[in-house]
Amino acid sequence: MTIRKALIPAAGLGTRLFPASKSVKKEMFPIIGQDGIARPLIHYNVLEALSIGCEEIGIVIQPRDESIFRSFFDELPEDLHERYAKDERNASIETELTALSRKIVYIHQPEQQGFGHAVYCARDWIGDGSFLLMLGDHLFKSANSKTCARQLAEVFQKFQGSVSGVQQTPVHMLKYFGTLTGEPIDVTKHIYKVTHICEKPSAEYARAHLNVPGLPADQYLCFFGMHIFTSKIFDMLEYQISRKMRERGEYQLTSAQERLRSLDGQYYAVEIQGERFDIGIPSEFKRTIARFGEPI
């Protein structure tokens, strides 16, 4: 089953990064990579999607922000193009960005109604196929020659069911992440069949319901920030939205994932060999600046 499309929600307000996010979308914050090039976060995520052969990338945005993203990916005005073209490296990057712009589709989320709603806005564009979903404020760094998305895609291809990337996370960080538990089905490759999913659980709930065989005490499997879903996820989201099943005032993706798991029975997780950086958290953004450009 080919994964032709990737979805990157980028319609959030970035309230935890205010006031910087007042003038610069957090997905446009610059991060210096191992090659010394300063790219905005969204550029890295588009490249991650291309690493598994995605042909189209949908970016979910607020309508008023479309010009911000277009101005980055679209071709430079002639006067600026001539100036950047004088530097071979900059000219090469500009050529790359122009090529990427042809693969990008902008999907509007008119109202802020939660992450689940942002994903649901792409239902018509995705259609019946499977797709890669990446959090727009996360950055991914592989620990080996396979990108994080490639590691996820290989599990999807093997089991042909929805799969979430996960990472072992200490109990004090659970308040930031969706968390799951499951039965190990390939210990050497750290693959699990998921048996329960919960959004940002308390330490008490996690200790009672989310322990995973083989993990150290107070370590849990939290979402890595990327998933591959079959189109069935949209039926789960429609179920919530049509019944106005909001949580904390929003439509949550995690609840749809738990419903998908319980009804479909084919939901998997794999520990990604790499590192996620959640720049939506100020302390994590600081860590990203310090560590992302270093050899892993």
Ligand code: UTP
The other form holds:
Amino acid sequence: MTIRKALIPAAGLGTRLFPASKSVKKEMFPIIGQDGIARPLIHYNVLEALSIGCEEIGIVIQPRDESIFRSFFDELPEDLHERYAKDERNASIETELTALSRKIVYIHQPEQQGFGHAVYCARDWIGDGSFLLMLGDHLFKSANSKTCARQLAEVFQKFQGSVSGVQQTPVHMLKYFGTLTGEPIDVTKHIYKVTHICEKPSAEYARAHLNVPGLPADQYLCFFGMHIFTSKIFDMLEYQISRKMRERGEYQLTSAQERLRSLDGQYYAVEIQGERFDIGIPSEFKRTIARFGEPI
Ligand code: UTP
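Now show the form predicted together with the ligand, given that the preceding structure was the form predicted on its own.
Every component of the complex follows; first up is the chain already shown.
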């Protein structure tokens, strides 16, 4: 099964980054890459999706933000084109962006009802296939020659079931992340068959229920911010949404993942060799600025 589509939810409010997020979407925050080029976050994530051969990339947005994203990906107006693209480097980036814009589809989330709801908004667009899901406010840096998405896709190809990228995370960070546990099925490649998933567990809950064989004490497997799902995930989201099963006022994806795992039985996780940056948290954004452009 090939992964033809990638989905990037970018419709959140970013209240933790207020007041910057009043006028700049967090997915558009600029970050300098290892090549010294200033790109908005969304550009890196679109490139990550292309690294596994995705042909179409759906970006979930607030309807009022469409012009913001379009003004970045769409071709420059002629007068500005002349001024920016005088420089050879800029000209080639602009050509690349124009090619990318043809692969991008904008999906509207009219009301901000949570990450799970944002994913559900793409149900019709995704259809029956499997897809790569990336958090729009995360950045991913691989520690080897395979991109993080490629590492994930290889596990999906092998096991043909939904798979989440995970990273070992210390207990004091669990308040920020979805966390899972499972049975190691390939110790050298750090692949697990997942047996339980929950959102932002307390330290007590994690110590009682989420220990993973082989991990150091007080280290847990937390989401890396990218997953590959079969389209069954939409049935799980529909179950929650039709019953108005909100958590903290929103529809969360993690509960749908846990339901998918328990009903489907085929749910895998792989420790990604690389680093994730969650720029939606101010302290992590600070770290991202310092670290993302440096060699890993
Ligand atoms: P977050 O969980 O960080 O939520 O979103 P948020 O609302 O953007 O940020 P805070 O909590 O107010 O600071 C994770 C990803 O899901 C998207 C966000 O844009 C981000 O990329 N998202 C979240 C949506 O697309 N729609 C939503 O309703 C919520």
